Amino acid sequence: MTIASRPFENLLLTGAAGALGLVLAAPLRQACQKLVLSDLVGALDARGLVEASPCDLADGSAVMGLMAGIDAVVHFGGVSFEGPFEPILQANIRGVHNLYEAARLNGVRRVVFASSNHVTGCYGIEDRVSATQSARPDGNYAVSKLFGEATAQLYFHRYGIETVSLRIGTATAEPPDRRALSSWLSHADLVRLVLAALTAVDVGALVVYGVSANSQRWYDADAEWARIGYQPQDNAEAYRDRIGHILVSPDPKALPNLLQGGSFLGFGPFGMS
């Protein structure tokens, strides 16, 4: 089976109990014969996902078993917010290493990796950023996503596993604040983005910003969007009158309002554990 063919036979969605995993599950079922849902056991139980496959990404043996027979992976598992380093180390760094090693040993050929816009979160709100510019991570979480992007490069150039790393923005049903006028990714566009990344051919190890067609977006992403065939349909501008006055932080001069990372710049430092 080639990556371009539809449907996939066996597709794995990690982070299936998360907010975005719940959005993606139904559309992904249409792209495969069998969709395997996975997350931590407690998260799956809380969502009532009784037929899913529990797995701790930090457990290499468990990830190896989870990956058996899988053709492609949509990897949304792990810690999804800024915080102390140790939990991020286990889920996002050790976990992504385990995932790619299991992918290599099981013959998986495509990964769609949920990276983050926070990889460039220390650029200013007046800056325009592309995927080829230097990273400016805004915290531990962002550094873990850079590790994931680098791991994707390693496993493509040495082992031929293709990855589209999606630097996902503010992926919510509606944009919540002024920052999201630039960073919003609607749920409908999230689905379009992931399906495009999953089925595009000859992507190598590609980094793509994941936002909607926002008039005020910070990202020069048209070339990467065209490469995977992503055509966003939504625009945060439609919400400007409702949210344009809502700041991330009450202090207009605080870093969360001045740099693209927003609220993540209000967390930490966390010190030694």
Ligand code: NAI
The other form holds:
Amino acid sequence: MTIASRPFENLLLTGAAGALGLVLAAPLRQACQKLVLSDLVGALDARGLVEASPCDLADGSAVMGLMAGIDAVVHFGGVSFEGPFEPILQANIRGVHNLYEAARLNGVRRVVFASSNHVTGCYGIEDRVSATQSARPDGNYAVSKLFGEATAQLYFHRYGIETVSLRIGTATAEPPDRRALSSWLSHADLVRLVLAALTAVDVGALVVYGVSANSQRWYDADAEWARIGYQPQDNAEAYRDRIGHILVSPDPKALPNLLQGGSFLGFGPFGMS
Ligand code: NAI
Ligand code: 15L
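To test you: the structure above is the form predicted alone. What is the structure of the form predicted in complex with the named molecule?
Zooming out: every chain and molecule, the one shown earlier first.
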């Protein structure tokens, strides 16, 4: 029997009160026996979620409590934007460390990790990128996602916990600007991608770019998509007339317009904070 051929019964979704957590909760509930929804206490309250388990990912003992009886984790919690190091250190770096250590101690078999396109955000908009190329992170946030991907490698190769790290592009209801002609991931394709990452067999510690079937995408991802059975249905090209003229930054020669990471190239440096 291969590692994932037994269906996952008890799932944990972190970041459940976030923009993407709210998209994923209903389809994930259909895919398992029991879904535990977790986020920071305030975020959960604001969303009025019932049957939710509040937890700060930076709190190791709280994360241990969250993981009891869980088979697989869809890890979408954490700081989701570029900014000073300290909050990213707590939520994304300490948080992912706590998550994997609790996963190991509780016999979790699979993690689907929300990584980000920003790990290669310093490639140019004319570049094509694949998951086997060197990272070019565009800030503190991107470095924290690389830490998550590296932790996934550690916990697979030493402890057998499988992970699909999803380098998600711009996951919005509709693509917002010219950059998103390359980076967009529709909500429907996000659901397809996460379910594929959760149910594919023998994924090891795989890195997969997560975008829709955009004609202008930057990523050579067909091999990884085939490996997990992800078949995107949407294409940002359908929105070109509406968004093709919208730049990330007013100056066409500014870094946010020249590098794949877009607006994140306009933030920082943040010093030692
Ligand atoms: P979001 O910011 O709406 O949601 C993230 C959630 O994590 C929030 O509800 C927040 O309360 C929670 N969180 C933050 N710190 C936490 C902590 N210390 N402990 C527990 N929970 C904490 O972000 P969104 O858009 O839903 O993204 C979800 C995930 O996907 C994030 O990890 C983000 O980095 C990643 N991602 C998102 C993309 C997008 O286009 N939305 C693109 C690439 C990656
Ligand atoms: C991300 O990683 C962010 O979480 C999200 O807010 C967007 O900025 C997205 O990348 C993007 O690159 O468009």
